[in-house]
Amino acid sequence: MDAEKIEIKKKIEEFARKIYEEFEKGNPSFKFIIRGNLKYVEYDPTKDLIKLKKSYGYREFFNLGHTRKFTQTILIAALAKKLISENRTASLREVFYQLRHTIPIINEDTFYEQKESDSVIEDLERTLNIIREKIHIKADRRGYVYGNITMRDRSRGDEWNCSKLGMGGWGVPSTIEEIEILDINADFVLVVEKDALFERLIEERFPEKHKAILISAKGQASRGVRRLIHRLRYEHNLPVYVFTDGDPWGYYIYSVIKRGSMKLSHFSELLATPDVKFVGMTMDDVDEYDLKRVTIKLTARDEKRIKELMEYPWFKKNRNWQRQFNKMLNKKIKIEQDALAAKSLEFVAEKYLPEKLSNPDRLLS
């Protein structure tokens, strides 16, 4: 066992043993970090980063209201402990039915749905200030990489260069910290929202010509992906540009890999990469390519999105954002990445692409 995971384990030991020594004197009990909602976060201007507020909060065993969270978070934190020791991970759906039971005599169930358990396993993380990947406890896989990086699995020993698994590239864990970035020959990083592009610019052999490494987020960024995008900036000192859709929501995804989320607020330093570039569809290229007949008309929901956005803080004082924002709004369009296949299915990788890359002035930050 690794040092990392040896005071890992010893900090989940700590926890259980503070909690044990509070039953012999009175009511046990644990704070943790109470997240959400814009309440209980704030921007960061200086880094660029969304943060977490230090609100906290308190689970006692003998509060009846807290009781039933207080012994789900023994059942979690004990199960973490023992992953650890015995080097194995569990997915959120595996810890669920792991630790799912009737207690006896009183016939209560320890957790009725996921959801609870999940729930359980995000105030477990900043009660200790540990990544769940860090605690052996894994969501599904979602994410590809494409290009020519060699990584190892530093626990299996594998090794692989993402260029030779075919078109489908690597699919990206949950968690990446067993992986080894052994060797990169590529000048930048692009992440695309859509599997579709992806696919696209794989056909078109954008990586090989541009020596790009491709990363599909398949919609929001995992975990997996974002910690990924995150190594790959700093500790490789790659750039890293974000290619989705003209919408709201591929607006937001951006905002996410560069900023961090509103839920995850509490691990933005790792998980967010604050100077990645957007290269994204944006309501100016509408009228630069002429794709206005390819465009969608804003849903109502749409509208009510946008309007969100434009009141985060990390978008209202900017004026390149609040102008596209407004431009979408009074046009009342959106338009897809998927769209530039209109011009012709080579267009994105042999002229958007590569003319937005190369011009500084039409990339948003």
Given for the second form:
Amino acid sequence: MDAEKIEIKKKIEEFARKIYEEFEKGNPSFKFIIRGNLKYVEYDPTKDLIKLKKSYGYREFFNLGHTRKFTQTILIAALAKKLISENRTASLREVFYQLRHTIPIINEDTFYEQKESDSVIEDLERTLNIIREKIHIKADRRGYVYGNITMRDRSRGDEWNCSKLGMGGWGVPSTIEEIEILDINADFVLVVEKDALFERLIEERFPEKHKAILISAKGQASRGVRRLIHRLRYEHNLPVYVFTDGDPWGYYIYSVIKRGSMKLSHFSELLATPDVKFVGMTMDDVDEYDLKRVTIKLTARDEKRIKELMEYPWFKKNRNWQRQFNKMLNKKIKIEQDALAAKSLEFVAEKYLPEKLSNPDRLLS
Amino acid sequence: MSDDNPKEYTELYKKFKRVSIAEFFEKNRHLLGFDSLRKALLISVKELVDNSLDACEEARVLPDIYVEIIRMSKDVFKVVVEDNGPGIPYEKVPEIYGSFLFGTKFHRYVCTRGKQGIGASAITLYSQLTTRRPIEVITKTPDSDKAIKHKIKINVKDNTPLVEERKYISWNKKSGTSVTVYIKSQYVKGRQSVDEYIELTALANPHARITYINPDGEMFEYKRISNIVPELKEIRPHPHGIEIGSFERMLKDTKYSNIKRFLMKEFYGIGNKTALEILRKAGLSEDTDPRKLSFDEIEKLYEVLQEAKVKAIPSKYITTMGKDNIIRSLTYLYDPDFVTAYVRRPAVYKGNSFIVEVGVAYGGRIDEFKIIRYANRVPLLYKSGECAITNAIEGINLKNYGLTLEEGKVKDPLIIMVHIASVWIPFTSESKEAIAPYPEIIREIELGVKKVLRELEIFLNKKKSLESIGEKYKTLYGYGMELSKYLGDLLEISESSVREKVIKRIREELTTDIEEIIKGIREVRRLIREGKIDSAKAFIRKLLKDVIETKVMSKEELDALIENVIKKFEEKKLLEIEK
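Output the form predicted in complex with the partner chain next; the form predicted alone has already been displayed.
Below is the entire complex, every chain and molecule, led by the chain shown above.
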């Protein structure tokens, strides 16, 4: 067992020890960082990151409102320790089934649905200040990477090149801490929102022609994808570009990759990549590439979300982004990245991206 | 709003001047509160009792008041009110009980109850109108050997006393006054009854001992629970509060022959500059003799006076009940499960300072929701719908404070009492039964009531959690056993040793909660006080039956635990204070 694992195991035991001693004398409780939301996060403009304003909450066994969650957290902690000792990793769903049973006397289930155990796992992360992957609990793989990059799984010893796994690329696990990057032959990283576009670009041999590492976020980027982007940028010094739909949801995907999410704001420094740049779709693209006829009308929900985003401090202070949002609101339109297919299937790979990427200084950031 | 409207006052006054006093009174009974037989009884008792309390207060005597109502026939009642006050100067008796004066009896500015009254002579008149019998007054001053007894009627033609009998008698009392009247009226129980008025008067006057026998022969004794006579600070009247009748009497009775001096010396807040300004507007020269003004001049001057800019009367002249007295009184009368009170800081309405005092009492002998209203320590029983106090409370969402409402009605056993004290209170009408709902006053009441309700809410929450205390231990035990296993795994120690610790700690928590039960549930305290320890134990055990069912401990263990806590309470004499 490596030093880090021993350290984490010790941390879990200390957490348990403190509670045990408080049962002897005092008030059994533990402290955790309050989960990030707009109220509890702050924007650090110098680092261009969302950071948690550290505020702490407590769970107390003798507070009837807390008793259940208090107990659940201990259950998860016990399982985490077991996983680390046995060097096994469990999925979120497996954790739920491992711990689910009926508690006698009160006749209640330990967990009624996976949502409940997921949220307690997050509580434990914020109690121990360790991400769940380090306590051997992982989410499903989400997102893919394709390109000339060679990786190795440290614990299994396997090696692979992400351009030789077929058109699907390599599925990114929720933790990449065990993955070593052995070799990269690329000039930049391009993150796209949708799988369809990921496959289009592979079919058009875009990664080979432009020496690109291609990543599909598949919607909001998972922790694993965000960590991979972060490492490619800071460990391997590759510029990173993000390409999403031209709507508030796409822009927020970009924002999370760049500045971190509110929920995981306590891990922003590990997960966020502040100097990524935004390729498109922008509202200006609609005019420049004459795409007006393939735009979609904004829904009320879209408009509400745009107005929310405009108020986020990191967007609020940025005139270029405000201009995009306002344009969206004025014209009442949004545009999908797939809409470029209206020109031709190869248009995105042959014209749009090369044009945009040839002039990185003009990109939004 | 007559107090507010000099015009309306003047109209009334003119009318009053024109007709004979008896005629006026017969036609305008409602103005003085005699609008029904039921109310006539209440008004008479109220007038006499308020006068007694005022007299004692001014003489700095702790009042002993005796009230008895005897049913003489179906609708004729004999009312007797007796006090231990300073007595009345003998030569003044006929004038006080036998001449009808308009406006306040004493043109003095002070938080007395009498200011809200109609004058004792109104009862004399009502008595002679309904039963043709005189009022009987026995009074004794401390420096006289003998008391004097009068039987008095009013000569309605010229508003002078008609003394039917006057004789010295011996009375085994140091001093005091006893008044007897025979009036046509009706006795009822419940809301707006004399019984209620007496109870609420006792509540507002913890320094008084009141004995009351109602027509059914039931005797109520309200003990003295405070030995402090409230202090009345007298102040010259504020020109905005004066009634025109009183104003005329002030003019007639003044020793000053110069109107400017009269204004400056007899009123609060009028200086040289203001006096000159008032006189200029009233068209009077400053050396006019105030005693010789014509009726029109009086009327004009009165109107100008109401408009004059005069600073507010300072709050030190306001007589409040005080937080402690309110709590003590509510506790004495209702033995509630929860009681608290709050006195707001003085506020100002139209140049007059006023203070709002609020009390709440929950449970105990209270069996329904009730709002109790006071103006200068006099209970208000009528016209609650138009009163600022009722309006303010109705504006509060009582549900937010943990109270149960069904169809808009509060279902909790709760009393909210509100007292407005001021040297001048704006009433909605001359009968002085409701306080005018001005926004400044409503606001003050609302803030005061909300404050005490917040405290009540904490109590109610605690009560609720005590009621479900068995459930609490079931939960703690269930989860405690569950986590023991995992905590054992985490620390690589046996599950049973963790369990032992957890159970021990839960038992400690239980000890604290049993203490809370004793502190929080009156019934348990009563049982312990009365030495019924077994019943108290059974009561607590019933609340905690889940503890035994879930095997946190056996019945014997629980009993031993309860016994220990009770013993601790007895040793520390924690329950003594309540006796």
